Every structure is written in C-alpha cells, then in structure tokens.
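Coming up is one lone chain in structure tokens, specifically the form predicted alone.
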Amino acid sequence: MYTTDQYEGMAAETIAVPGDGGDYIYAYYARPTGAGPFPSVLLFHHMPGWDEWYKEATRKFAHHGYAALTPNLYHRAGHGTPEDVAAKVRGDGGVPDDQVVGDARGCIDFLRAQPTSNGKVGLWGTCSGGRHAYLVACRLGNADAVVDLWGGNVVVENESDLTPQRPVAPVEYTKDLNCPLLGLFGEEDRSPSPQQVAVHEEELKKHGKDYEFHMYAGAGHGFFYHDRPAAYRAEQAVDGWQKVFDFFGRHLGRQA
C-alpha cells in the first residue's frame, strides 16, 4: 500500500548476463533502490520483440517492489528495430525452445545472485513470451511462481505444429510444473483459443497442480497492450494487472 511520505528509487539499465552455451545477451534490468530483500520478476517478451513495450511492463514491477529482468531472446539473431529482428526470427521459425531454457536458467541465477534478492523468482510473460514462461517453469523446477497471459501453443492440436525449434507442447511437461501458476486469457482469442486454455487446465487438475485461470469476457489476444489499440481493452487489463500483482505478492514474498 501506498503512503505520501514513503520513499521510492528506481534504477533502471541494459545489461548484459550469461545465457545459454555461456553466450553473453542483452537484457534489461529494473530494480528499486534500496537494501531490500526484494522479489524478483523474469519477464519473457513476446513474439513482437523486445520492445518498448516490454522494458515499460519491467519498470511497472520495479516500481511494485520487485527486481525485475527481461532478457533479449533474440539477441543471437542481431540488432536492428524490435520488429526487423522479429520478422527475421520468425522467417527463421523461432528461438529453440533448448536455448530459452537455457537463457533463463542464467538470467535466474543472476537474479538470485544480487545482494538484495529475498531469493523468490517468478516468471512472466504474454504472447509466445506466455508459452516460453510455462515452458521453464516445468522443465527448470527452480521457479516460485508463474505467470501465464494468454501464452499460444502451449496446447498443440496438430502434430504439423511442432517444429525442430519447438519438437514438445509444453503442456505435455505439466507432470514436472513444481509452482503456483495464474493463467489469464480472452474469450474471443484463438491462440491460445477457449478449447485450448480447457485442455491445459484438464491437465493440471489431472495432476494435481496448484493454478488458478481467469478468462475474460470480451478481450482478445493482447488485451494489455495499451500501444495496440485495437487489441487493448482497459477494464480487462486493470483487472488483470490487480490479479499478477496480488498473485506474485502471495507467492514471492511482497504485497503490492
């Protein structure tokens, strides 16, 4: 909760930390200033890039209290606009699944290693940055908590879906999910689409998984996004951001 006389710091970066196959990539790192201990965020970009967008949503969990980092997933791919480095990525069909795993164990471990990490990390993410979040809190187990917005092909129904990139639906690792997870999603989406959220979540109950989906009414795919504004939807997205915040507050250690 908020007071007029508190004080508040911010710092706010691009760094460079070690990531898959010890390659060094960029990411954004936000944190408040202070001693701490503070919670940390990973935050997975999604499919547009890492983009503006994206390091604004890492400075709103700094200011919230949490050390938060968003890597460069496609800094193997070079520099340029987020969108010529998108559109390169996906001509070429996508990161590796193999190597965001492996960029997130180092940006991880970075997190934990800061001097005023309480030593909680969650994972977040939107879009294919959604998928990518659930993707390593499964098969990395080293996650506190995770957050799911409306991450495409976690659910595949084709087997014509799966490339060399990504061979393995990520639901098919829910048995290995050792974290709480919070899934939001618009009823009008099609990737992920209604069926396909239904699915995931009749496969967490099949293991017994601690989760909580919420499914809104009249949003589409990328309904926080208030740079899009035929995707934004302003009363779902408050909601929303009232939902990640109450839930990371629970699990990481911090109320927001």
The other form holds:
Amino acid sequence: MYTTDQYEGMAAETIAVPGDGGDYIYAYYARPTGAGPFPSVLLFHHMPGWDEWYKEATRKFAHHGYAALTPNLYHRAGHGTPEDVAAKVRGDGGVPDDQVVGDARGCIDFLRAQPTSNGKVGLWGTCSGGRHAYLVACRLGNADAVVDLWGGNVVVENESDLTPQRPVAPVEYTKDLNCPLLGLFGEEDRSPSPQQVAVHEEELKKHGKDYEFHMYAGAGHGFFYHDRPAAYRAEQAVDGWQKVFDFFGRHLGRQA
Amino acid sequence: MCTTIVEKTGITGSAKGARGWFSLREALVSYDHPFHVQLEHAVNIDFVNHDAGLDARVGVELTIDSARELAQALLAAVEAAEAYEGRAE
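Next up, the form predicted together with its partner chain. The previous block was the form predicted alone.
First the chain shown before, then all remaining chains and molecules of the complex.
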C-alpha cells in the first residue's frame, strides 16, 4: 500500500529489444527506479497500435511497482503515426501469430534478465492484445500469470475466420496453459461475445485450469479506454483495474 | 485485428492527405475498429500508396449504412459516367 512518506520514481523510455527471428523491435519500457526486486508485466497492445493509451497503461503498471514493457508488435510494418502504421497492418490482416510469439519470447527473456527483476513475469493485453496474451501464455508456457481483457477471436466459430496470420484459434491451446488466468469481459461485446467467453470457460474447466472470469453488465468492447467515450465505462473500468492489480499482486509477488 | 473482414483493390487516381496530394495505389476496405468515429466497428476505407510512405494515406471511417449509401452513389455515378463516355464516342 502506498503511503505519502514513500519515495517514488519512474524511468520510461523507448528501447530496442530482440524479437522474433532476432529482429530488434522498439518497445516502451517503464519501471520504478530503485534496486527492486520488481515483478514484470509484458503488455500486448490493441489493434489500433502502439499508441498513447498503451504508453499510459505501461506507466500505470510502473506506478504500481512493475517493470512494464510494451513492444511495438507492428514494428516491421514501418514507422509513422500509430494510426498510419495500424492502418497498414489492418489492411494486411494483422500480424502473424508466430511472429508475436517470437517477439514475446524475446521480451520475456529481456525482462527476466534485468538485475531488478524478481523473476516473475505477467502477460496483459486488451482487444487483439488480450488474444495475444492468452496465445503467448499457452504457447510459451513461461509466464507466471496472464490477463486477457476482451480478447476477440480466442474462440473462432467459423473456419473462414482462420487466416494465414492466425491459423489456429487460441482456445485450442488451452490444455497447455500453465499459469493463472484473469479474464475481464463486457456483456454487450460481440468479439468476444458472452457465448464465446462461455465456450472458452468450458474449455478451461475441462482441463482443470486456474482462472477467474468476470463479465461486466453495461459494458461492451474496450470499456477501459477513457479516450473512447462511447466505449468507456468508468465504474466497470475502476473495478477492472482493481481486479488486475489484485490478481498480479497475488501471482507475481508484488509487495502490497 | 478483431475481425477478419478486409478487402483490397488496386486503384488509379490521386488523394489529398496530411502530406498533400499523392498518387494512389490501393484502397483497403475493412470492417474493424476505427480510430476516430465513436463506434466499436466501422467500415474503414484507407486510400493508400505504401510505396510512398505510411503517411500517404487518406482514411475514412463510416457506419455500415453510410458505406452502403456511398457504394450506391459511387456505382450510380460510375454508371452515369460510362453512359456519358459512351455518348461522347
């Protein structure tokens, strides 16, 4: 718990980290100053890209005592405004899942290698980033906790929605999940719909996984996004952030 | 991406964006999250020339109804244009 007599400090900057195939990609790295040890959180940005909201979220984790890293998963598309870069990736049908997994591997290794690390790494993402966080948790098997915020297409109902970039629905990897999962969803969302979340939950139960799902009434897709007035739901967002920090606090060794 | 709805078509023409006029190469039409309009999903049209840089882009975000109306208006204008050109011959 924070008290006003505590020292606070934060460093936040753009760095380059080794990603898939040894490519260096840019990442926004925000962490508390001090010797630590600090737990880490790897953030997966949403479809609109490596944007201001995600930089703010990265700093929010650092403010709460985590070394937080958000790689630019669209790095290879080139550089420009986040919108111009994301528009290109959107037109290309998204980034390949295998590439995201490779990027995440490099980022997790980077976070664990820091002298301030306590060795624990959590994964966190919203929208397509929620899907990526879950996918990476299942495929790499080296995270200590994962948070999926309204990740669409974890469950795929039509095979035509499987693409060369996303050839396998992440729910198919559920048996390989080996860390606790927190999922936050909106009842009015259509991707994922409450029915798709229920399918995901059944799969988690079938394999005896450690998970917590919360379905918020009166919320749809993106209810944390304070810069999207039509999507933002203050009450649900405040509760959701509390659930995120409670969850990571329990599983990543963050001192309360 | 949160949907898999993307259509691409090569186009010839020009567009005026943040960098001024540029030659067009492609139109990318998607139904996915928009950047500006306050909708969860929109019909997004990106008129681009990626050979000239990522900022060679004019983006439009439309409701489904507006996109249909635009498509109908485009087709009506094109049909009239083809008839006009036919008459001109």
